[in-house]
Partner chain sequence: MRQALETRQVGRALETLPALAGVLPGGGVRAGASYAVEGSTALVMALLAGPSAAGAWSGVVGMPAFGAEAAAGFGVDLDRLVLVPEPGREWLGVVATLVDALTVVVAAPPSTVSAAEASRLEARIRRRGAVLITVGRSWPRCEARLRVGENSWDGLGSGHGHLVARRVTVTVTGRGTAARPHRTRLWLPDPAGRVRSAEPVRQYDEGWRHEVAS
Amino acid sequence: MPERTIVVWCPDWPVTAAGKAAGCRPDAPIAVLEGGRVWACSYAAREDGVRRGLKTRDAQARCPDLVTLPYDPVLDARAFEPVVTAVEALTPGVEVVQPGLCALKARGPSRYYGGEAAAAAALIEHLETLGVLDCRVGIADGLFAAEQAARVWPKQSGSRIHAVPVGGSANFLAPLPIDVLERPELADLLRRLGLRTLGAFAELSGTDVLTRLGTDGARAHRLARGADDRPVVARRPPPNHTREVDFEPSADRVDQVAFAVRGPADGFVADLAEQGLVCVAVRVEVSAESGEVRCRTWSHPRWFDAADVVDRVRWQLQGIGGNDGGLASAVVRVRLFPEEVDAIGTHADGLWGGAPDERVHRAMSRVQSNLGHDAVVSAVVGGGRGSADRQTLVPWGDRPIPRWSGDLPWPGSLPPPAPTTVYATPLPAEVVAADGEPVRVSGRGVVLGEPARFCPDGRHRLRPVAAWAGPWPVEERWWDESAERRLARFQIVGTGGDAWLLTVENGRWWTEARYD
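May I see the structure of the chain on its own, in the form predicted on its own?
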């Protein structure tokens, strides 16, 4: 007989986690997307016809007010951790099946609370105190049957608890569709064989199923018969490295909060060091007196020490406060989460001292600590048509993510090599043909006049052109009159060997960059 199991299920958990992180209303139509398709959607979105697996454009056509959010499995797991902790506070031995779904053995809680239904009611009541208002509990023989009991609870009863009688899992599972096995290829094969329910699949001989469908098919056959013999494997709770600072009374200045965080930051780093870990990404959560919660994840090119953590808290507060060091709303709590950790041996100094890049990092961090987070930046090369579009300035220590991906096709972009000096503001230039007339480019991309002389900065005399290449015509944002651009780029080399990247737009020449 399979073991009696209690399953706690929070419907639409990816939507709940993503919507809460994005600050969306609970009743808003929300769809969580992965790979351009709907991964999960809220009840309001389903009312408008949105379904899982729809393409983004089809889902938005059915629900014009649809709020689309990216699917983040890390966010899912992190948001579900308080729920699991709350369940463990009532009864130990919880297994996290997936974010939004956890299981535990029914024997201990039922004895303590005086029955399985009483234990389930205690779990629901405790989770409601934490703000988890929509959770359902299924009780059955085996984990699979208990999960299905939680998902297909009888709505007409008005209760969120569905308990399958002892020994009744096979009868309960029999009318369910074959798709609940979550094996698409097997489900497609069984439907073509005329087996559309778990009961019809369970009537087959186990030997025939093993011979025809293999071990995975035999495992699915046992689930369909209600003979799920997999035990609940209790998780080992991870060590809690979170640090929390409460302010009573609330603090309304940046320097007050930064000073109070110094001690917890030391403990935050020391606890990780005791486990042989270092933090390479920390999440800072600031709760204001107004009820607003500001979260941000900070990365580090090496690893965080206590001073680095304090700097990140101060920079985050400066971003939401004024120039005078005051805050728009007083701070009541600051929490530090180790978002990403690494083994301390990976970041140990070399035998003969720090490497040159480590010394550079320390110098950059010192300047950044004095001048601010955005004062020290590094350039990241990504995708784009123009040289200025391809570079993204990232604050020192943040993840080097370009604004545009370089893997996408960029019609009209220049071939390599890329120019070394890109001007923040293009310089006025001049390019003329042999007869002294300005060189122009027609609407079809045809050069009217061969470049013979040019001046790249507009301040010196015209000089001869040794070689030139182009044009590379670009037409951007033709659908928006206010942002539409039609231009053509040229590579021009002077007789002295100097090379330039010039652009002609609306009959005027500009110097974008120089090849050194």
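Switch from the form predicted on its own to the form predicted together with the partner chain and give that structure.
Partners and other molecules omitted; one chain follows.
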């Protein structure tokens, strides 16, 4: 006999989670996309005809002001965590089936609250205080039936609780379509056999199903019969290492916040150390008085100690406000989450102090806390056509990932050697032909006029060209009007033996780099 189970379901959870993170209104038409197709959509979007599995372009055609957000399973699970914690606060033994759906045994809470419906009502009320406005509760024998009860019911009645009577799971499931089993291949086969509902499937004999469809088919058959005997497996609540600092009244200066965070940061690191862990990536969430929440993950090449955590909080605040120590909006709360942890043993110091790398790291951190996070960088070379595109500067401590992949072919890029001086912002330059007219490149990549004299920095007089080559024409991102670029690169050597890399874009010359 399956166990009585309560299932709490938050419809369109990916939409709720992503919309909240992106700061959308809850009633906006939102679609969460995965692999170019709609993964989930909000009620407003569904009203306009957007459906799961629709192509992005079709969805946008049906609902022109659709807000599209990428699907992020991690964000999904993270956003559901407070909901699970809230349910756990009322009754222990909660199983998270998937983000947006959790199950618990009905026996305990129904005794405590004096009935299943009363327990469900208490759950809904508690979640409402947390801001989870749309949640439904299904109660039935077995997890599968309870889940279906939560999903199916509310279309007919106003109530958000749907209780299937004891022993009534099979009758309740019988009219449901075969697709709710979420086994597309099996559903396809059964439909071709003329079995369109769970009830029709359930009427087959168990042994026949087992011999014909295997163990997975037999399990689906048990679900369809309402004989789901899988018990609810309660999760063990994870140890809470999050730290929170509330400001009452709100703090409007960076140093004020940094000072107040020091104590909790100490506790944050000590807490993890007690478990034999060190934090290698920390997420800092800053809530402002204006209601805005800024979130950023900081990684560390080794591991965070308390001072490092305080530094990250300070940098994040400095990034939000001005450099004068004031903040755009006063801070009401700072939260620290350990995003990635590692065993302490892998990071222990040796007997004679750490590796030389550790000393380097300390020195760099000191410079960083003096000049700011972005002031100390390491370089990584990736792909791209321009010299500046090919190298990415990553703040010290962050993971060095190039902006563009170096594995791809980059037609139009220059052969080695690479220029030794790469200007972050190109310098205005001038290149003229023998008759004094500026050299141009036609739309078909033909050079009009031979470079005779040039001036690479826009300040000095024109000098004669000793040798030149080009153009290396580049047409980048022509599909995106705002990022589209059409330019041609030239290598020019002056009579003094100085070599330059110049570009011409829209008839204007720029010096991109120098071979000095």
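All figures in this text were calculated on a predicted structure; none of them were measured in a lab. We call the rigid core whatever largest set of C-alpha positions still superposes within 1.5 Å between the two forms. Residue numbers count along the first chain shown, from 1.
Superposition on the rigid core between these two forms places the CA atom of Arg183 less than 2 Å from its counterpart. With a cut-off of 2 Å and the rigid core superposed, Trp468 has a Cα displacement that reaches or exceeds the cut-off between these two forms.
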